Every structure is written in structure tokens, then in C-alpha cells.
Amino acid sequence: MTTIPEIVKILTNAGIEPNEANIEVKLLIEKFAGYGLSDIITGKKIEPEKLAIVEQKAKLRAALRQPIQYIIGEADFMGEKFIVTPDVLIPRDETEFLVRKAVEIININNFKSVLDMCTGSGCIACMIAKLTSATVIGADISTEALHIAFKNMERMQLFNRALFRKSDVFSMIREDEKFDVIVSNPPYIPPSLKKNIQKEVTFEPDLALYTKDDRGLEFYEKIIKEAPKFLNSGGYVLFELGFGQSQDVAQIFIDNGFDDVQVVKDLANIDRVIFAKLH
């Protein structure tokens, strides 16, 4: 019978780093043999035709190099599991910079209302919904996307609280709706990167990864130009940025009436979050 470490070893062979396969493993054991840390201090042996399983999953993620959060469904952000299919981007540790200083602002401010534009899986709305007494709207052009999101909304029961809509940016977003907040995580990776990028993120939904224009941009000018016939005065707008465009960024803020642009570094010192007021 196939031992946990050989499983291991199954994922290190195929060049993954044995931290991140020791961690994988765990991941698929506990989701394809419902093992866990109970388990594990009980003594419990895994049975071998579940385990036969686990090793199948991992020889699939050695080969196809598919991460890991579409191999068992499931990713986690900020505490909670979210659902992943390849219709939505993988949440990112980074991403939790964008909510942590949305919620920051909507709490401070007492704000209600936030729009949350390219919501992807919805893990955005859902936590800023979890974490604030406002209301969301996720917006997505993709119905795939949307579909995940609503049942991640279901899982949190946010019923009335994370709210999802098909729009094409601010397509069927209403001149009456008015927002106190709009945040978005959106596409911002220009296609001429599209060929060095990784294995596991050509998994990932180009819609929701890639811009049409050479400099990534294209989402923020979007929304940005349009963001302040939706904002009450006093709104905020803000995004996760992608590698050196917070200059580019900042400046579309200006050009379209907005002031206060502030960034925010993450871990590794890198602009990850700005955002603007507009007055």
C-alpha cells in the first residue's frame, strides 16, 4: 500500500516545494479520506481504498500541474472556504490587503452600500459583507462565475446581505443605485505576459486574468471613468493592483476627479491596494 510520505514525494518529484506538497497532501487527505487533526491524534489509520484516492489526485496534480484549489474544490480566504471551479480565479493571500482596508473604511464611515465589480468566485463581497453591516452587490459578465458566487454566499448565509448581478462592468448597474464603496479585484495582466505566466494559472479563467491593452490598465480606466455617476459623495473607490501600476493607476484617479490616492504595501513591500475619494 502506498504510504503518505511516497504521496508526498509523488508532488516533490514533479518539482513541487516539499512544504507546499506536504501542505497539499494534508489538503487531499482531508478532503478525498475525511481525515483530520482528530484523526490524527486518535491514531486512526486511513483506509486503504481512500487513500488509493489521494494517490490518484496527486499523480493528477503532478502531471497536469492543475492547482490544487480546482483538485478539491475549495480554496481558503481569510478564514473561510470558498468555492473554486476553473470558472474563478483562486483567492489570494494578497487579496485579503483589498478587503481588510475596504472593511477598514466601510466601518469607519458607517457606509451601506458597496459594489464589488469582477466579483469572481464572490469571496470579495462575501467577506466585506461578513465583516461590515453593508450591503454588496457582486457584479461578473460571467454567469459561470456568478453561479459559484451565489453559492459561496449560500455556504456564509449572507442571504439579502451579498447580492450577485451579470454586468459587463457597469452595464446593469442603475444611474439610481448609488454606492458608498466600489471594490474590485480586476483583470490587470496585459497579454503579452500571457506566455511567461506560470503552469498552475493557465487553469485560471483568462476573462477574469487578462487585459486587452498592452499596460493592464484597461479595467481600471473602466471603472474608474465611470465609478462617479455611481458613488455618493464622499465614496471611495478601490483596487488590488498589479506590479508597478500604481503610478498609472493613481493617475487615472486624478484625471477623473478624484483625490486622497493612497497605496498599500503588502508583505513582501509590493503596491498591492489604492485607493481614491471622491469629494
Second form
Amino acid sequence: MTTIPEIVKILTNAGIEPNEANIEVKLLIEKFAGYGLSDIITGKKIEPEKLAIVEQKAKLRAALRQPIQYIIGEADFMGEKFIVTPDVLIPRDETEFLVRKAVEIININNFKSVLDMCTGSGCIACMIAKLTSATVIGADISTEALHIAFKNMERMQLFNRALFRKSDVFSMIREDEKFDVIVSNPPYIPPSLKKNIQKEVTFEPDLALYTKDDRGLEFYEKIIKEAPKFLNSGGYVLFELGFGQSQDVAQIFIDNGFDDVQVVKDLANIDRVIFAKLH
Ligand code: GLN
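Could you present the same protein in the form predicted together with glutamine, rather than the form predicted alone shown above?
Next comes the full complex, this chain leading.
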């Protein structure tokens, strides 16, 4: 019979870093053996047939190098489990900084209407709907992504609080629909960096990752230029940023009549969120 350390070894032998391998095996055991903390406390053993399934999934992970979240079908984000498939980006921990800042601004100002542009799995839209009393529209060009976002909304019981719409940036948003906040984690990786990208990331949708321009600024430009038409006065635009993009995006904000441009750093001290106000 296989043991848990042997399963971890399947992953480390495939070049997955030991800490990561331990976390991944824990996630696989939770998902495919239905074994959690309460079972550890009561001293329950994992059934061998279940462990065999876990081993199989670890082998799949090792062979394909597909992200663990796609193998499991779920990703953890801000204490919630979100459904993910290769049609959507896997939520990153850094994105929590964007959600937290948006929630703070929405709650302080008692804002009621939010647009999440490039919503993907809907994780940002759902978390904002959960943590504020605003209604959030999540927009995305990908029909497949919208299906996933809808399922995540259903799971979190956010009916009528998080709504989803197919739209190529603002194409299907009407100018009379005014928002207090527009939030976005858009594609921001320059296509020239595609060749350096980690194997796991190659399984994620190119549509969610890469811009057409070589500075990764395409969506910041598109969204900031159009945003004033769709914002209430005193409204905000907030973005997640890629590495080294804060100066450029700040300039785009200023060029388009926004002020009070501010940046939030992540745990690695990288400018991760930028936001500005429309007066
Ligand atoms: N943060 C993601 C990455 O590093 C990219 C997400 C995005 O393009 N919005 O792969």
C-alpha cells in the first residue's frame, strides 16, 4: 500500500518544490479521499482505495504539470473555494490586495454599484458582493469563463448580488449604467514574456494572461479611457498590476482626468494595486 510520504515523493521527483508538494498532497487528500481536519482529530484512517485515487491524481499532476487547482477543479481564495477549469485563470493570493482595497472603498463610501471587468472565475466579483452591500456586474469576453463565474456565484448564494455579462471590455455596458467602482485584474503580461513562463501557467488561458502590446498596458489603457463614461462622479477605478507597471498606469490615469492616484504594495513589496478617483 502506498503511503503519504511516497505520494509526496511522486511530486518532488517531478521537480515540484517540497513545501508545495506537501500542500498539494494535502489538497488532493481533502478532495479525493474526503479526509479533513476532523478525521485527523478523531484518528480516522484514510481508506486504502481512497489513497490509491490520491496517488493516481498525484501521478497525473507529476506527468502533466497541470496546476493542482485544475486537477482538483477548485482553488482557494480568501477562505472560499472557487470552481476553476482551464477556461479561467486560477485566483492568485496577490489578488486579495485588490479585493480588500475595493471592499474598503466601497464600505467607507457606502457605494452600491460595482463593475468587475475581465471577471474570469468571478472570484473578485463574488468576494466583493460577499463583503459589501453593493451589486457587482462581472463582465468577460469569454462565454466559458462566464459559465464558471455563474456557478461560483450560485455556490456562494449571491443571487442578484453578483451578475455576469458577456462583454468585450465595455462593448455591452450601457452609458446610462453608472458604477461607483470599476475594478479589474486584466491580462497584463507582455507577449514577449510568454517564453519564460512557468510550465504550470501555460495551462491557463492566454486570453486571461497576455496583452497584445509589449508593455502589458493594453487593458489598462482601454479601461481607463472609457471608464469616465461609466462612472458616477466621485467613483473609483482599481486594478491589479503586473511587476513594474505602476508608473505607466499612474500616468494613464492622470492623462485621463483621474486624480488621487494611489498604490498598494503586496507582501513582496511590489506595487500590486493601483487606484484613482474621478472627480
Ligand atoms: N498574476 C498572474 C501571473 O503572474 C497574471 C494575471 C493577469 O495577467 N492578470 O501569472
